[in-house]
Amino acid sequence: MIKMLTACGAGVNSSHQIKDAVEAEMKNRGYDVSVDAEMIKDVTPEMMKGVQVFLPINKPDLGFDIDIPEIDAGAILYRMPAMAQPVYDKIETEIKKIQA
């Protein structure tokens, strides 16, 4: 299973529509994937522990750098398949990197 993380304002609308949508997406295209969602200001290194790609809605300042892949997954929440499927595309592509 590969661990995703994805982070809003609240933790509680956005973060929560991008988990269901990837997690809903990548098993369309036959990916176990968990997506956990959080409040951007409760991220911290620890939490990141495990977690082989952030999904934030924009590119946010945590404070402290991250070493695994980052992919804006703020075009999702638009609804339009035009804006969702590059960024699907995108995780995807990391998908393939983790499990080569």
Second form
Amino acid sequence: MIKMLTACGAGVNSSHQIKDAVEAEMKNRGYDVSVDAEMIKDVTPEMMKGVQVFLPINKPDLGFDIDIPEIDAGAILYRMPAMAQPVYDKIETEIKKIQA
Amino acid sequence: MHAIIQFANAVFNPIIQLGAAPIMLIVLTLLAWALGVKFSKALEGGIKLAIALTGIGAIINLLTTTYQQPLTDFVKSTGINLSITDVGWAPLATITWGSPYTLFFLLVMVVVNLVMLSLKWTNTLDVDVFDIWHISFTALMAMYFGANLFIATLLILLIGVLKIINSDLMKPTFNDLLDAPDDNPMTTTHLNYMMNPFIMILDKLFDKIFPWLDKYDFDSADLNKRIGFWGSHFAIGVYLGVFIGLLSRQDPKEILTLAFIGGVCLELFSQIGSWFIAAVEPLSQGVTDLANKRLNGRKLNIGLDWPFLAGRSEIWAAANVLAPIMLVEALILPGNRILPLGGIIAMGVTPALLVVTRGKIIRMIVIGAIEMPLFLWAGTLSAPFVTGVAKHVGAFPAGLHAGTQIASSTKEGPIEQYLAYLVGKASTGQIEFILYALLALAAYVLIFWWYARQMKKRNAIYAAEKEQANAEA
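Having gone through the form predicted on its own, I am curious about the other one (the form predicted in complex with the partner chain); can you provide its structure?
Expanding to the full complex; the earlier chain stays at the top.
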């Protein structure tokens, strides 16, 4: 299973939309993916341990550097398949890299 | 005719008797199903809303029953009357989504948005269905204080139109703050940004009086890193529990109980808040699909929930610094009855400060501290209404003192709550309130108009800078 993490303001709305959409789409594409949805201010280096892909909205200033792939997942929130497609494709590319 | 009414009563009365959670389960399931969602998925959403309402009720019960006596003792030992329990925004969102009226106000706002788009009054398509609860909250509050459904709808029509106009006004600033290209469609109609006009007045005063303070701006991300877990929900619950326990002179065992129950409740409120996102999901998709079908091909900005800005560390640095300031203000502010707890991380306050000041952190903190009383008073004013709705949707414990109330200390849109109060009172026919309401509405619109002019000036400068950059390239 590939572990990912997404984050928004309260860890309640936007991040859960991304979590649900990514998990569903990757299942359709035949991958086993689990996405954690967090409050962005609570994201710490420890929390990042074991996470393989970070899916933020835009480019957050976390106050520390991360060494895993970071894919801006904000476009998923538009709810239009054509706009979300490139995000899913990028995620799939990273999954393939991890599995290779 | 009589037979029809009798039949309708026979069908609907038993359903209405079931209470809010089952009604919303049925309504949301059927609505999602009608919008083309698979029945099992639709039912999953409906059940999640029902268990979120029930869960929020259980946690409110735990929090209020545990804190009731200590808060009473707190009043006795300190002489400060802060008896309203601050549950933060998540329970308010949940119970507002527990009211069937919310679906009606959602429909009204979708129609308003589509009409404004077709008249070219705006370029924003709002797909943030979840946050319709802010509009519904405002309307329900006006109705609580005496407005009928028609007047309440007129009030939210005004606020809703201004909110959508505001999302267009803020768009270039969002691109600046996010360092985003012009084709990025992210914007927001979130109610918290309706504080912008008021903040802008203070920002202009700041320009005149304290411009030299800006040079002390510090690195926000660094401050947040240092604060670490102390800013998270459970930690805040724990140390505010200790604070209340000490000031109300409880014994050590009781103080620790308050601390840990505070931590549990604050942590769980936001967890439970996320359960019913799944219930709203099919509605959000349905509204978006419907709008897209009608606007084939037109390029639009898309209104999201506010946190696409949450990656800007100033939002959290300002909230962290404002938390203790708010606590002190709450203790000394005349007319305030709410002790900050669930709402103490003021994320309903700081995003608007970021947008107006464009990340000048000292200004955000100073202006935030100045405007904070508006939020505390609005929390106090809304408490009987919030408590009433919680009772109505079955999310409030029965066995508490009659005077026990809940509210949120930093609920977005304090000014809109005052408007709701005044419009509600005016609707009962009291002459002086009719006068106050009209004056307040006029001031609200005038200040917004002034703010819109300032934002247009700002946007013209952005456009000119871009042109210059293009010319040089």
